[in-house]
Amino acid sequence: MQTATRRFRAVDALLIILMLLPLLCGIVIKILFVPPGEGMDISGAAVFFTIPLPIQSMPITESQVNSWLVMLFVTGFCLYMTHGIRAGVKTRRQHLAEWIVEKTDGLVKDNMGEYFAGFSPLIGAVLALSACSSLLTLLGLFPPTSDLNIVGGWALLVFCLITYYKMKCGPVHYLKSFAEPVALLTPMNVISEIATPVSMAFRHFGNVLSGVVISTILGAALTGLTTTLLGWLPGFLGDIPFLKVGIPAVLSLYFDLFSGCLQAFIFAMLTMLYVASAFPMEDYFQRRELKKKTQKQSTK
């Protein structure tokens, strides 16, 4: 019993482990490899090498190793909650890990409906993945959601999702669906379509990233505030930026945390709208019995 218990407690110290270890790699590489700026930089995401191809060079950027890092933390945060899991035991961990799945299943069925269960899975990523990225200027690293890029890759994702879903009862249907109510809207419904996925990737990126510029302005001001009022003090004291302390901190509990984790909500949540939305149910069953009936015609 007590080997099985160290057993037990070494495998979760190893799992912490591999869970710290990507956020504690990014400060290493951020330290290491990312140059100082001078002053106020808001100039975006460093870029560490570049990878030469025919048609044109990929660079690997800050915000693309950040979100390695995310996901590698991710994954091991769900393997140290799913460890030791059992049927009639009951634990803290295990509370909370079931609690985090009912949330998220009853949030994907109370705005998908029971038809979009399996989507949890999904929908539980997307909100993890996206604060975990917001959340990273908390340690001083770059937040991939600030990276257009990054954002705009997952709401490409998102908008083949909605045109699948939208071709489900044939491109015929889909085509048609342009031309609701009336012929004349077509060219609206068109450019609605494509903005679809550009108001996602903007509407996440905007917010994450004035977040970003406004608490980098903020500190830039306070230190030449600090400058200026404080700077007759003697030796080393006129060089701390005193006003920087406690201040910047208030307001990255808002731009930070609360407004990171509120972009991707909205982010999962506009997932969820635009998806169950875009699939026309009735239609596609009304298509699905008549298949079945017109089989078994042809069978008797």
Given for the second form:
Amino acid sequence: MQTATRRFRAVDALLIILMLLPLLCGIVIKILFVPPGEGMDISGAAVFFTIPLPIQSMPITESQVNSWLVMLFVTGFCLYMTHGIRAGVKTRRQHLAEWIVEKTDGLVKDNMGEYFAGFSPLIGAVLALSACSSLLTLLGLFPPTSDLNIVGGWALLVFCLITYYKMKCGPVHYLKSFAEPVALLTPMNVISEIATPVSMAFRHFGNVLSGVVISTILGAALTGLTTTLLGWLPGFLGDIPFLKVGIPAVLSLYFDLFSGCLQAFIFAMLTMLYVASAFPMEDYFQRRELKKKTQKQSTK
Amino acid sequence: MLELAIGIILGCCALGAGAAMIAGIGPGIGEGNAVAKACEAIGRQPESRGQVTTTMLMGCAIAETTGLYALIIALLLIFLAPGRFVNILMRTLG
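The structure above corresponds to the form predicted on its own; please provide the structure of the form predicted together with the partner chain.
Every component of the complex follows; first up is the chain already shown.
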């Protein structure tokens, strides 16, 4: 028993290290390889190196590295939360893990219906990934969600899911759905189909990026204000941006904490709503009934 | 002469970025309306607070989209467009 608990503790500690190591790695990489920005420098993700490929060379940027680190963090968190989970044993950790799973299941069932109950892992993953990516700004790292490529990839995934569920009744039904309610509106329907992932990506990207831009501008402005107001102080005292202390934290509370979590929630919510509304459920079940009937008749 | 041309390009890009952000008025009014109605609804039926808040946040996020499009246009005008336009100018001048 004694050794068992000791081993349990050791694995626990290992998992916590696995959870925190990616974040530490991110900070170290940022310090070592990313050149520090000066003043009002709003640049995109720093490019670490490029892999030459035949069609187009692929740059490995800060946003890619950071999103991989976030994935590792989420994986470590999940492993830690589910370590030593057993029926009947009620520890605090297990309660929290069960609460998370139950809430996600409930959210998916409320918004998508019973048929889509299997979607809760995807929605949970989207929520965790998006929220953790946006919250990386709290550590001073580059948030991957303020890169259009990352969010565009997620939106593309959602678009594939939407198209898959629209195709469930066959390609003819899918193509026919564009000509509804009138055939004249086909171009409009095609445009709105394409606009769905584009607007999803732009919404998430724009919200996070606007926070980053505003906090950068505010930081630069406060630094300038301090030099004009308190620049007469002797020695190094004049170089310290005193006004930069505390004031940006209020904005950060909204833009980083609230907006980051809200955008994750909205992205997951929109994913659920679009996928659920893309599935022509009545037609699908009617077709299945018809197929079953014809099969029975043919076997008879 | 070239300096003047480049100056005009930069200034017009900045003006355009500012003008694009006028679009921020629309989502502002829209979201204000949405929140006002949500407050009314919660005042009338305090027990439906959670659902009303969720729906309001969703609606706000969707109403915000046009404003974000304007923001992206403004950012492109500030960060991307000047270089492009100056390049085009240089190419035409040879």
